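One chain is shown next in structure tokens, namely the form predicted alone.
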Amino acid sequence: MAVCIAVIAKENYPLYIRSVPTQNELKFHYTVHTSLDVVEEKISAVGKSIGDQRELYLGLLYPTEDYKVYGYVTNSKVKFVIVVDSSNTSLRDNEIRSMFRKLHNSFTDVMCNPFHNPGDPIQSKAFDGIVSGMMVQSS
């Protein structure tokens, strides 16, 4: 599972960021922002392919030694970044794109809530739930 998810607005601020080890929080805030250069390169790269069908998942961005970095862009250029531990090596392609339908999905609802300010930090009970269900247990 994740050890980290982060949604980043179109302008490339973080909208939220959840680590599970907090006392690495900073690092991974790092990984985070390091990705967007990667999915920005994937996102112009595809805008120059025939026609504007891209595919939303854009699959792994980069390996690090403890991680690996996986990437999701919305149609409204709502980026989305799970970090996975490397030691996991049970974690199917298909399953990482399962986890970024579910973060979209739920990310649609905040969105659809008319009380939620758009670009705004997410702070809705029912996505944190989603996010924590996808998270590593730590014990």
Given for the second form:
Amino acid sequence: MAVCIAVIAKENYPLYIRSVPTQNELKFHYTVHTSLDVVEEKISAVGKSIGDQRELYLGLLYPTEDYKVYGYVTNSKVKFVIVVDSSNTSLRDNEIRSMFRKLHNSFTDVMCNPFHNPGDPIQSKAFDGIVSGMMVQSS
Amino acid sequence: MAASQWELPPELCCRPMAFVALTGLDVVYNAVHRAIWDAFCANRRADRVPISFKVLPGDHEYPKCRTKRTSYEWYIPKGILKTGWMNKHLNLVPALVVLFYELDWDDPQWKEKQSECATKVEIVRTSLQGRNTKVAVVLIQKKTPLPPGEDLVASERAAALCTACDLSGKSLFVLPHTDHLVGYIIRLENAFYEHAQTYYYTEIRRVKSHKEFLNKTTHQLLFVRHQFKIGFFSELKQDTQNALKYYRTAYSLVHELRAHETNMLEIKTLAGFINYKICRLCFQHNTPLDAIAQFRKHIDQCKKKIGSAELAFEHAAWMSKQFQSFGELFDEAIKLGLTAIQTQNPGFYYQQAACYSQDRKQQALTLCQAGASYPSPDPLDTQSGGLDFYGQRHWRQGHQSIDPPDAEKEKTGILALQMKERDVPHSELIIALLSNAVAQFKKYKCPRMKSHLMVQMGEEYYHAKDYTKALKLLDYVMCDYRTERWWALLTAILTTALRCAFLMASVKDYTVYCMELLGRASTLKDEHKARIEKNLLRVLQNQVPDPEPDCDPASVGAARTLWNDRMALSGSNELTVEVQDYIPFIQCKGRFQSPSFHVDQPILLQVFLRADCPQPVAFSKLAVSLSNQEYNQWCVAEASGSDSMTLLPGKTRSFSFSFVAKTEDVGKKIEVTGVELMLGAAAGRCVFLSWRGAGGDAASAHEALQASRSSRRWGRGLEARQEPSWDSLSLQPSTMIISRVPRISVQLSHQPPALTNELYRIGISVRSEEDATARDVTLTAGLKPGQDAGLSQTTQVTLDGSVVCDDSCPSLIPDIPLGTLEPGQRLDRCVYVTCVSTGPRVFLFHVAYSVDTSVDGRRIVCRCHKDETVTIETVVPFEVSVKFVSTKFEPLDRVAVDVPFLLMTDVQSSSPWPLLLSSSSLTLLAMSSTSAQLQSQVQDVVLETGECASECFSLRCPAHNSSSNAVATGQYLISWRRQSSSADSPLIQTTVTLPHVILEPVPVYIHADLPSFGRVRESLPVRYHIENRTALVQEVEMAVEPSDAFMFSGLKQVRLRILPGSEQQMLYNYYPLMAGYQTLPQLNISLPRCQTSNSQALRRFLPQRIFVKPQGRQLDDASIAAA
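Switch over from the form predicted alone to the form predicted together with its partner chain, please.
Next comes the full complex, this chain leading.
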């Protein structure tokens, strides 16, 4: 289960960041922000060959001592980042993928809301609920 | 010392090379020896064998060899690896000792020298007692040796010397001191290298042989030690593959050791050493993935082995060192050609090292409490000054049981270590590691990671109390976070920066950071913002602000003094802050009410201000600067006396300015170049917030974009809202000053289309609707500029309607003065246009005038203008067609020489307006008219549309002596004008060039004179003229055929001769018998001498028929009456 889930706009500013409340929130902000370096690099590497269908899931972006950071980029260049605790070895790649898929579906629902202005921070209870379901439950 | 405790020993980090000692060389006083030594140690490139040479005196004492243990049964090892061991084998115990001795084979004192040499060898041997070190002898000889086998004396003496010195033949070398010294030296050292390898091989065998004596319970440490030693010897032997294998075994053995708190440090130290060796060799073997895998395994295994909780900082320091040294190895490998990638580069290891250093600092802070005094005697002192074994405690060296021998000693020892840790400059270490990492991430395209690390560096500088450097770093990266809109991170950085600025008492920085932390980008809670705002107000009042929370209390005191000094300083209490690149707590948007203003309207400019801070904020002055500075005076709002201007939190306040534009600025743009807001008062400290342009800051561009996308824009109640929503306000930084709306009417009257070449009249009527006199009325009339370039050459404009204009006339007449126009007055003018070519043209009529008017009570003179354009089509007035016919009105394709023919012209009008053809005339070139005076037959004819006026001229073309048959006819001139135009308007001459004719010579010209008609039963005399136009006498046969319609008298058949140039006439009297068109009796003519012309051709000029009237009645009225 994730310790931090973030949605980043096309222009690389955060639309949504949620992390487990037990740990330093700022640290996760930095982790997500720095992971954008790798995301940008991966996107630009694909763009060079036209017609190359890019996979949305970018896989493990980079490992740190404590966390694993996974990335996902929609076709409109909105980025999803999921941070998982390194000690959590039970989580398989497939599960991460399905988390991203769920996140993407929920994000699409948010965008379909006619009262939501794309580019504004996400303030949706439904989206919050989906994210909470994917986060580490801290009791 | 404390810092270096964690450094890896240099003998571990170097590349082990076989150690060979050279003795018997006097490198100081003997030039030959010096040259030999230089040849050994100079230019040791990669292609030379890896040996480290040392010059030692002949009687050098080598380290003593301890007596060999015969049994390990009662032996309990005291540690894993002795601190001196690696150095001993790298630098102290040679693999080979070489004795240099000067001796030629034919030396006269051979015997003596031989025994001296043997003695020297013996001394060396004694000193190496118990070691397997080889000894070799090199004879330095002056003479070049003969090829082997030829010098019998040499081989005999060499054998003798070997026996005397107890050397094998392979250990005796000869070094002739000649030209090829380096070549000999290289051969020598290759031989030395082989000896050294043998030595290390035996050493490895020796260590391996201990294994059988060991048992697993008591000698666990020795297993590790021996494997490490074998690995190390293998490296000395340059057998890196095997070295790696042994090190790997050693590494797994190290982790099999029973670990407890007392030996944890020793195990970790050794594990670190062996790991270093493994990673180093993996990189050397170009298998970086193995190195990384080994390192990961190493870290995973050791991460949890913290050891003593009171010395937890040691574990962090050790971890940090592990990462750092791996990073260095990685970096080293990259310098040697390895390629790293974005997600796997040395930066990550440096970063992690820094991270552990930060942990170390934290733990040191919590564990190392101040106050205790350093224990005495120093528990970290040992007799030898250092440790015997790597990773052991000073106060219990060699101790290997689980519990410490002396609890009291243990306590003081830990205390001493903690005291020492307190003196470690942690921040320096962290910063150094971070800056290493920054350099790496910069290289591998990780700008955000770089920024993050720079923030950490900044924070570390802050902890190290180097605020200037901290601010410099933080300021540098702040901009990146601001443009990427990561507000939470920006706020965190700003908070640190604000503390720095406070502690430095830097007024400007403090103000700027306060402003941004109060702004909308800040994620601080309102109570914090309120506190910061209070502090900002204090600074504005020249007071010392309250300290930031979480500042070091000691520093706060120092900062207070600094602030007080600052405040006491007079002057420099004005501060301008360029807020464009920040996100300040006051937002500003300036806009002209309209993108353009007429010069007779007052210009309206609005400035909207909005404060994002939690408390109301007062300011004393608002000033707008414009591109034309003369207007600036009108755009200032100042608080007067007690009534200061206040911005309420979250409320938009607008300030309106209005001014009158100068008439010189018509057509120019007025731009807001800056907005300045003054906070504070001149008495205290004033801060000018200065926006470039019409306001907006680092975040407003994005906000404007979002607002424009927002669906709320179309939401209900938008109009109902009292004040406009801030986001929907857009900037309007510039406005155009345009001229006053003209109040005149310009009407054009003309009759389109224009006719080619015609003087086309366009009437302009200007009528003033002004309330005042319009002065200096000017008219610009003509072809509108900017059309096809050809048009301006084919269009002429004139004011004079009496003369057709020519090429000298322009296509546009500018600024025709029209005088003044009183209110309501009308003015008419005519302009004449000649268009030479057809097609549409756009004509411009530009009427400009000056008028006095007043704006806001100010009288100004405005220049107004009105433009009228009209498109006029030009068409041809008429088509002229010309044809040549014979006198019998038969179309001619060629004209006979000197025979009359007819020229017929048709003028067909295509003008929609009636045309008056005034006259026409022919200008003939080669032709002549048959009539004396050419009279125009279309004089004063009016042609309606589609009507046609024809003329007919009888012409004759004389013989022409040019080579070509074609002859130019001449021109046809028509003078015309529109019927509707006034009588005095000039006539237009249209010239039509007539087509050429093709001439045809006629040898015999026969024509007839006959009346225009005949009458039944009345004589009709016909005279035939036969002209001979050749230079020959022509014989002509003529015969008249009988006809039913005529009787005739005259020669029926005749044959006659005609002289050249003369003419013969034949007279016949025809007597018509029938009325109506009758065919004349046919004349058959033949020229026997000129066969080319047949009767047909000769007859063509003769009339064929004649009209015969019936018999007249007037003579015979009676018969009618009778009838």
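Predicted model, so just to flag it, every value in this text is computed and none were measured. Positions refer to the first chain, counted from 1. Only the largest set of C-alpha atoms that superpose within 1.5 Å between the two forms is called the rigid core.
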Gln23: CA shift of at least 2 Å between these two forms after core fit?
yes
